[in-house]
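Shown next as structure tokens: one chain only, the form predicted alone.
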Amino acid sequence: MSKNSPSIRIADLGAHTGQSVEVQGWVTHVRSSGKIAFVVIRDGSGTAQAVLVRSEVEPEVWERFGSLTQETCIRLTAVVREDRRSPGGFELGASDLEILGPSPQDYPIQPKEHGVDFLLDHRHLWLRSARQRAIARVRHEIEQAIRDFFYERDFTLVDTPILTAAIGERSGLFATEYFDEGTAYLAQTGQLYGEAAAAALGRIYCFGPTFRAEKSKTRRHLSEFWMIEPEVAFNDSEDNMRLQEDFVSYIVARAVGRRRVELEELERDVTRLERVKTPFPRIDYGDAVKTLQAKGSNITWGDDLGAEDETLLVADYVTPIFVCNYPKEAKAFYMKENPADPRTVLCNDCLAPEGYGEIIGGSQREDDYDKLLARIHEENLPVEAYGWYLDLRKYGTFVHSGFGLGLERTVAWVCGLPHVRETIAFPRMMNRLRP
């Protein structure tokens, strides 16, 4: 191999046109009319065809060449051409070329259709496919977005356990033993600890994984997923709607803004992200009970919302929607009771369009000790767990609102995908641990 030649990423290739350089990557597709040879590589920064003329390159180069099959890993030596017909618009006119990295003719993943359980099982090497790629690189813009959201609005971004003792949702818990302090749960959610938090940094969020043991299969759950969770002191449940569609609308435009491209390779129709604007509709949890009875529904008052429901009240509008003031039994103890009702709490589901369904649970925290005091109990759960909590509430408690949006149910949302397993690079599912 020539040793003048810069090594460079393909993404930079239009920097170096007419330069000889050498580019690393992974064979996608090869071909060849016995005097000319194309090679497809990918080095995860882009795609690009390189050219080798039989005539041009040594007997050993074209016999290398001979031997490539799909995922070979190999480093070219070319001048690179521009040309609008090639992927990323330039070409590679190739002069040497070689192996670093064989791969074997049995390369599992070929270019036909697989069943989803085979993609699964061989999720360390779906992941190179195109249509991953694409995923991988809008839910990467997401999660740079929520960051310079919250870092513009000057948020302190907070890292709570993923061990705790407390819980704070009734779904299923993954347990284990703690040393000797008894039974610690994975963390269901920040939320308690971001409360602690926000009074003493006013602004705060963490985000990181969170897990629910609910023995699910549909098509919006995992076991583990990735959790935002900010915590605002001061905020009632209007301002925290308000920061919520706020955030929603800012992540949607990013990415629309930023990863076109990807959303084209996975035919997302960004039309309808583009609709996404503030204010989202506001609906109370009555009116949503009477509006989807109308629509055929056998909910009734009390219930809380199930999928398919979501999916009907979402389907006259094009953007995100709130559901507001749950009834306290179908939501958290540490809910704010509604003054104006109080069998029910202020709270809200935000609900995507497209029937992608709830992507954000918010509400204004109860800060009335004795009230939040008899929702532990009336839930009974271990008061000595919820000391610390509680200790919120009495020395200096104050009104906080926060909410929780979850990344992997977000992306599928915005990269228009059927299930939430393409959104994460290893899903955990009730029936799926490896690889």
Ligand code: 4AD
Contents of the next structure:
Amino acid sequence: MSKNSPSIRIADLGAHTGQSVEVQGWVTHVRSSGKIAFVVIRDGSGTAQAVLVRSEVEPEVWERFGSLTQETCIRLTAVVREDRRSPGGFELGASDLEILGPSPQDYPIQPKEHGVDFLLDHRHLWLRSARQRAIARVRHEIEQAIRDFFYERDFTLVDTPILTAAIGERSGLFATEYFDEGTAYLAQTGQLYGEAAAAALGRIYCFGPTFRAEKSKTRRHLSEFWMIEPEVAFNDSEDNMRLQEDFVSYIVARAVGRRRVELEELERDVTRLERVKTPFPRIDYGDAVKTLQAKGSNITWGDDLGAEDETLLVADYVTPIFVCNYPKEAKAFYMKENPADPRTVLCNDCLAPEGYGEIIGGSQREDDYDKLLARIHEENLPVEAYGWYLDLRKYGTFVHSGFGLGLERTVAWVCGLPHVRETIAFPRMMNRLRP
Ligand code: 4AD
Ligand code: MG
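Return the structure block for the form predicted together with the ligand; the form predicted alone was the one displayed.
Zooming out: every chain and molecule, the one shown earlier first.
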């Protein structure tokens, strides 16, 4: 094996035309005419085809070629040639081939249709497929866009705890014993801590995993998902929605601008995403209920919108929409009472088009100490766990608002996936803890 050839990533082959290089990766396809053999190799950065000519390589190299199977890990020594017909635009003229990691013939994922349960059982291998790689790259782009959006706007990233004593949302809780301190809950949200940080730093966001023990087997629910939660001092509910529409349209434009190849791999109709423009329509909850009733829904005033209601409502739009000011009983305890209609709170959900539904929940926060305390009692929450949260209303209370964007639902929408389970490397659902 020549040690003079530098080890090159497939994505960087273009800078090495005419040179001898080493490429390492996994075999995806092999075929041979008996005299000439082709190996397609994937290294994570790209895919390239290598050619071996029997009469030009050592006999043992040709023999090793014969033992290659799907997913064998190999190192090739090869000359890089420009070739427009090859995938990636280059062909590797191989002179040597070394087997780094053999792979038995029984690789579970074959180029045929597999059921989704089978694929999820083999998620650790399924990740290697072209479709899964495309999704991972879109998710990565969206995460980077999120960080850039907030960095450009001078938000400070604050990492909030995962083990908590206070409950944030109404959905199910994962609980665990915590030394002598009683029960700890896995965070359903970082928001309450984000509010404390907003009084210190003005504009903050947190971005971390959140946990919900919801017994829902829907295409929108995971028991572990990632949420981005900005919190802004002196923003009211209107400011909050403007921030949301700027944020969502920024993310979508970034994915469309930089991940076209991946979106094509996913057969996403990007013209739909290109229509996402601000401002997003704002619909009052009361009007939404009337519209839904006219469309045949049996929703009544006071109910939260179900997934089907959301799909029905957003069907008339090409951009996401905001549904604003829900009834108190449909939403969390911390939302600010609407002075114009105290039966409702100053909040919004942002619903994505094409049936994707709620991707954001946001609100102005109750900044009145007594009203907040009353809501904590009404919801039968353990008031002693909220002393610190009430302090934020005692020492310099302030108008503030924020929201939470669900990363997996957003990725599912941008990628056009029917279910959130493929948007995260190792999904956690009611019936799935492995691999
Ligand atoms: O509407 P939610 O429950 O809002 C909050 O947690 C607030 N504390 C946010 C805030 O104001 N800081 O959740 C926000 C978003 C939803 O719109 C949805 O996108 C996502 O989180 N989400 C889920 N995603 C996947 N699986 C689940 N089980 C989810 N539950 C919520
Ligand atoms: Mg919600």
